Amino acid sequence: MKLRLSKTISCDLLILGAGGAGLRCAAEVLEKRPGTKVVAITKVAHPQKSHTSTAQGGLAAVDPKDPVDKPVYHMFDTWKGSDCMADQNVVRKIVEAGWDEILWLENRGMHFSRDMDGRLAKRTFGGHTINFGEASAYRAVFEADRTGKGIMDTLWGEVLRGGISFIHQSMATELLFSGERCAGAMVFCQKSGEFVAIKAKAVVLAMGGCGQVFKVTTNCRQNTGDHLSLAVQAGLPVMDPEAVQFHPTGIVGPGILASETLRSVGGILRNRDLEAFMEKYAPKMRELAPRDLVARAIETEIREGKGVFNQDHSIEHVWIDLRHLPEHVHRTQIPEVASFFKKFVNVDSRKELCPIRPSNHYHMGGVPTNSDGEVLRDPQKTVPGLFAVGECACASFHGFNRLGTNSLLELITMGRFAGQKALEYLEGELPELCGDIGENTFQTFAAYLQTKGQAKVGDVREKLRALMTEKVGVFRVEGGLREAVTQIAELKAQAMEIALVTRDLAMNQELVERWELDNLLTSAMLIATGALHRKDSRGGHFREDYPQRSPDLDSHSLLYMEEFGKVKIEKKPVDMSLFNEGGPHAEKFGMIERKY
């Protein structure tokens, strides 16, 4: 089988993956540079689809007219919350930028959310505080709960004003360089079966995460770690994969995020004997504990055979009991909620005991950037014309912990600072690509059409995302994680054995799904190496042979893996200049212990 480049198209910007973060980007040039022509690659059926339309609560920023919050203390929070490995000069920039970009959102037709005046209203959130940690901090704007889908309509509009052009339902399945300079991608068309190269003087990689690779996640079934791969197929590295945020309360099966609001109620976590276990592993501050802390206190109860198994959802969970709560809070305060769970389980939270587990939720690491969304090759060098932002990339904002509201204001931002650097590009001229055009996709995409075995796609991913829970999730520990990569590897080998049904290009579900599954597999390895390497606990990543943090280990990794398992890793030092410049607050940006 030869399969061939249907066309090459030419652009001035080009950017992969069309959703908050690659819309801003797009809405950034387009406004500055009015008649840019910018293409963007999305692998949904259009925009509007994309995973950041699901983020619900909110949207952290100042307002510099807020007689008592200050930017340093969203620094501090945002520092401390990180558990010290968020890069400083990042956490200031964007943290600075923050209100801008919400009056940037307001004028252009959000529908946030409004107090009695008439004024953007504003909430409180999980570690975000005044004082350095003195009382909860008012700094989230929203639109009701749907604050993702608010920014994703108002940035397609923008872009659709500016004259985008979208190409619906395609992946990048490679880049493409004129040298050292990226200069393009090759992109499949799902609809049309056709490869098409695109050249563009600067490219954006905004795909998302890769929470599909565990069994439960809140995550869209195509946040599949495409970004990953390739990253590391251009000899590119990979920041802190390892860094990976589980919630405590996702809706078992869906994996539907079941918001905080559920304990901060008065909701009760019991596991298969009824029995509140969070007095065991917080005796004060039980179910309000940290996110990680409860997610590890319900693993540790499922664990002990104490979790409650149903066959349809394949996965132990615990259950959290609102059965005690008045009528008026099922009612006013947790009816979106309590909705899910009657819609998804089939559960009346009035009546009956709603199941829940942690579930994967977010990947603090990923393509390592600098502060302007420009890519790494290395601690120092930047790869000339690559950007990239949003959850796919890794500027380090969030350290190794993210709080909530922070992942909108980051992709906002570094939406915009990308925009804004990419713009030097685009004055010169349209490099040349160089080498066989799109070689490399057309042999991948060739074998999987052709490999004749007994593997299903299905099957090997299943396998991988119930390893990947077991054994990479919220408890890690040596042997289990040198299973994983022994068994990551063997699951690739696996992959290799899978035969397609349907052979012909057009709208092959099942070819998607094979190149998915192998970057999963690549996520996978990534992910199970990184906490391999990393002998301490810090954040998400928690190593119980290590508990504790090691200061030896203050530092992000690098991770490159240009052959599958064969991983090398560099380090890069946590940038600590508000620490270092030593102003007034410096001391609160040392390596602080994480306490609440």
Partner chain sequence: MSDSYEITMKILRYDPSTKKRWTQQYRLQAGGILRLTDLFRKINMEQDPSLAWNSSCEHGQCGSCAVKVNGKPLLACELLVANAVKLFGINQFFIEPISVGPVVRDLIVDLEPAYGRVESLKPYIMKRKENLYGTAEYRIAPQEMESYLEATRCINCFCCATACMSGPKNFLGPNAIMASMVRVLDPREAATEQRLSVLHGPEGVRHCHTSRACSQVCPKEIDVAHYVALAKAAQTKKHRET
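Numbering follows the first chain given and starts at 1. What you see is a predicted model; the values in this text were computed from it and never measured. Throughout, rigid core stands for the largest set of C-alpha atoms superposing within 1.5 Å between the two forms. What changes on going to the form predicted alone:
Core-aligned CA deviation for Q311 between these two forms: 2 Å or greater.
Once the rigid core is overlaid between these two forms, A258 counts among the residues whose Cα shifts by 2 Å or more.
Now show me the form predicted alone; what you just gave was the form predicted in complex with its partner chain.
Shown below: the chain alone.
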């Protein structure tokens, strides 16, 4: 079968993904350079359906006029929460820019919630403190429990005003280069079945996470790790892929996110005996300990036989108790989450206990970048013209454990920084593309359409997701990880025997799912191999056979995979500039003990 290029189009800036990070980047460019031709590619039918819209709880930032909170406290919390694996130059840059982004959003119409005095309301979140851990910080501004939707509404208006163009229901299948400079991407348009080459002066990866690699996840259907495949296909590394976060409170069954706001407003975690168990695991912060600690506490309770068996989903869970909260809290601060419990498990959170257990939520690892969002080719060199922002990137603001409300902060600040840096590439002529344009994509899709065999896409995908949840989940151990790596390779071989029922290109959902399956397999192999390699415990990566942090592994891992399963690993130092520069509080940014 001979596939061919339908057309080639050109633009100044190409953004792969149209969630909060991508649109913030586009808004910055369109604001600073009106008339710039910006094209954004989105897998979903409408950008407003991007995963950012599902973010609930809030957006961390320190108001310079706050009489209690300080940016240095936020930097400390982020560093400590990361299990000492965040890059401190990135932490400082993002935290110091945070409040300006709040004002940017509000000045463009975002409806932040306000307190009784008319000021921006703030709420607490796990791991956010004042005075280096002395007490919980009120640091997160929010729009009820739909903050992500508020951000998307605001950014959507801004980029439309600037004249952005969207290509919907389409996927980037290959990065294109001019020498070492990234100069565009191949795109498969699902509705028309066309392959389109898009030339650009700068390209931004803003493609979300890879949560669908796990069976139970808060991630949307489209988060299949496409960005990780694009990177390794281009010979680029992925950084710290084993750093996976499991949110403590996924709604039992579907795993849908029940926001950390529930614990912020006073929700209490209880086991089968209705014991409030968090005091055993985090005596000081209890329910407001960071997510990795709370998730492991819940799983430990269930392992010790203190879980509750749910007959509908054949799985055990614990409770979050919201019954004692005032009616106005249910009505004004958690209306959307309360509606989720009613809709998906038929529970009235005002009168009944709500069933939850950990659910895969966020990928701290990803495509490595510097503090401007420029993609790294190795620890020293960047890829000219290529940027990555949002969850798909790893600037390492979160290290190995992301604090709640820090992801929205990261995506809007890094979106802005990348946009500012990308402006430098937008002057001058379009670079010429090298090689046979799209040949790798054509070979890949032709193979999908021509393969004969008995395997099914859905069967292989569900085996993979179950394997990852069982062997590479909240708790990990050497034997299980080795089994996972072996079985992922076997599933890759099975995938090569999948025969598609439908051979048409247009609106072929089976073809899209076959391509996504390869991306999930690549993501799974990188995560499992990274977890096997890192023989210590850090944040969301917890090895039962190596439960302590090892000073020999105080560094990032860069994983290269030019051939499936053959992984080369390099080290990249953790930036400790806040510690190394000395000055007030520098000792707080060393390799500190992590207790809450």
